[in-house]
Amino acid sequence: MTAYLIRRFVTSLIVILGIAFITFLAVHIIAPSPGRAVLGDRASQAAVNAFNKQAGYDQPVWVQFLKYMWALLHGNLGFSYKSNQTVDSLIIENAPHSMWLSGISLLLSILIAIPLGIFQAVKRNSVADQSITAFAFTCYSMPQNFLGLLLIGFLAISFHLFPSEASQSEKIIPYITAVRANFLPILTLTLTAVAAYSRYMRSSGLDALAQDYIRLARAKGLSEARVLRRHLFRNASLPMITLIGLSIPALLGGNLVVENLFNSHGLGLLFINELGNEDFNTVIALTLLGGVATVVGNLIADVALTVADPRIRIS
């Protein structure tokens, strides 16, 4: 296990470095003169050149990248000239909101999708199974922004049950306690995740039902509830660990759409706003953060699967 973790750590570090370099290079190709983006179109060329020289943007890209990585090693993500504050502080201010939306949505998705998928596997091809399948396919194939707009149209505008806009509090505690205001963005994220998880869980449950240990358990005279709880549920849930680990970055990515649609404070809305403002230091930092989340999610999923199922051996 230790050797495996060391190898994965080294590999993950290489991947993160690659993501950082590609993002850094792409941004500098799109905006060869950051000074112009910061100072605006009305700034004189002399002022732009002076800014680029002072900030080090006139140096070769590889030199700028090495300096950026050196700053990262010291915990410095750069400075947001548009917001006039450090990128670190911007992320610290907005990350709790995204983590709350993603965490609650992930928890609800797991609690709903796993028993739902097991139910579908046991009731295969029944009316209930086909109805749930149709609903899941509809939610899964529907773009998140369109699904969110439908929820706003029905639950907020037509029936006035919930606000069409998320909580506007910049403080995390008032944001968390605003349950009605955050209901629609959480519901949008949850429905999309449940649609994917339940289909995956159904397939895993059907595979488990076809295994010999299920037949043996039934042949021993165990009750159906015990067979489902001790044998089917446990073994069918193992592949979900990998899926959940891989989907954590996807949930954060989904916040890009949901936070923008519901005008909710968070990293997703921050990314979209700063991309429009051409605040490339913040864009690079958030892209790198997404890459780190993807790598860490994969690693956590692999390790958790090994711990949950001792039969799996990491070589």
Given for the second form:
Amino acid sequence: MTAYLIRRFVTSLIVILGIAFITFLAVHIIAPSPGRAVLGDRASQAAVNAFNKQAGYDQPVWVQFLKYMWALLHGNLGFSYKSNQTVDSLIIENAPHSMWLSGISLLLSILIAIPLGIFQAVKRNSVADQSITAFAFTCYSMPQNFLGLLLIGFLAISFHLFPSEASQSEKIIPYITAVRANFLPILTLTLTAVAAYSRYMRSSGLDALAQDYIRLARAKGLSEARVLRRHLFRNASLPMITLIGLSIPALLGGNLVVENLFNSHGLGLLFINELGNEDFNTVIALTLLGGVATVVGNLIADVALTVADPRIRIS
Amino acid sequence: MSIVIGEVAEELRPAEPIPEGGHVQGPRAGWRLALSSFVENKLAVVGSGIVIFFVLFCFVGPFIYRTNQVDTNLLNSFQAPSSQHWLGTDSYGFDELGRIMKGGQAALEIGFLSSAIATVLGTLVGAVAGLVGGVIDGILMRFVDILLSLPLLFVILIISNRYNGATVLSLSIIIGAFSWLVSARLVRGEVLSLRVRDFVLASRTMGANKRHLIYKHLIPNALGVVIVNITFQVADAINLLALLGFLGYGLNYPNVSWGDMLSNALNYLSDGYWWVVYPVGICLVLVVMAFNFIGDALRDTVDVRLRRR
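Given the form predicted on its own above, what does the protein look like in the form predicted in complex with its partner chain?
Full assembly next; the chain just shown is listed first.
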């Protein structure tokens, strides 16, 4: 198993290097000479050249790449000329909001989807199962912007239950405590995730129910509740680990839409704003961050799966 | 009379022994089985019906229900549904029903075109990786890993922002160029597992050359997985287009996508103009759901085909 983990770790490292290379290339191709973008159309060519020279954009590509990688190793993601601060500080300012929104909705969706999926698997093809499936399928097929729009339309505008905008506080503590303001964005994210997870959970529950160990557990006289809790729940939840690892980038991408729709501070809104500003350093850094998050998420999921599942650990 | 005698005779005849290893089926039986199990699936039929309806609605509809989708007419904006404008008009005075048809054309075209691009590219890469193996397989798959790790929506947004002037073709190429990864992985996996199956081995033992193996065994068998993936890809592309339009990177005037319409509708949500908000969203959900239905049913179908063989 150690060999497997080491191999897994090394491939992840290679993939991260590849991502860094691609993002560097992307910055280079999209904005080879940032001087013009930073100084504006009316700046003289001499000023633009001087800026590029000072910032090191006139050096050969490979020197720039090495410098970029060196900076990345030190956790330096570049400088946002449009906001006149480092990309790191921009990310540190905005990340907590995103992480709160994603994290709480991920947690809620797991807490809802696992029991829901098991319930559907146990009561398969009943009216309840089919109505939940229909509901999940509808949410699953709905782009997040329309789901959010429906929620705003009904819960915010027709019934005035919740505000249509997320909390606008820059500080994270008041943002977290503004439960009512953040209710709709969290609900949107949670519904989308529950729709996807419960479908997986239902099918993995059905698979587990057909296994011999469930029959054995029942045959030796365990109560149904105990069979479900100790045998079905544990085994059926294993695929969820991979799914949660895979959902980290989806949550980042999902945040893009939800943060935009509800105008909530965060990395997604930052991405769209800076994309509009043509601030490519920030935009590419966020893409890199998303890529690394994906790789790390997958790695963690794989490690967690080996810990959780003895069959993988032994083979 | 003769029919009855025939039936009796049929019953009296001793049942044929089941041949060892199950009944022998003709070579096309797999596909016939697949078709029959697809038709039995109610959701699949409903999904196909919805897709056919929307294809007719979006591409034939405009010839029957003629509207002006080029010139804005602000005096005519936000008219409630009437006999003249069945679904009213939007903020620019465009007829909403006609606009949904126009947006639907773009959605379906981009959905099909991008998934065609992605499927061709993905199948090629996956087949090469699976068949050639070795270093080339390693390089191609690491490349797929890297691209798959990048957040798709971010990448597509950056490209759309940089090379603006989005048309149906350019958006299809962008979406297609970044969604072939999953099909490449699927095809590679399928090729790898098929290569060591007994029937391929048997064929090889009988002296089949590589060409025969690829055309007679690998492609027909890997096709199921690819077709299932196409339907999901169409659904994803339509969904993605809606998100792009919503974020302001949709199609350029005079083209319009459902996402653009939704994004525009958001501004008028509290004004009570329900006809600019809900019909287009419902169309979007219906189309995506229909493709998901078909994909689910096809996946079961392919499973059935593999299971019964």
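Numbering follows the first chain given and starts at 1. Remember, it's a predicted structure, so these values are computed and weren't measured experimentally. Each form is matched to the other, and the largest set of C-alpha atoms that superpose within 1.5 Å is called the rigid core.
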query: Large Cα move at Asn273 between the two forms, threshold 2 Å, rigid core; finding: no
query: Rigid core superposition, Leu289 Cα moves 2 angstroms or more between the two forms; finding: no
query: Core-aligned CA displacement of Ser44 at least 2 Å between the two forms; finding: yes
query: Once the two forms are fitted on their core, CA shift of Trp62 between the two forms in Å; finding: 3.1
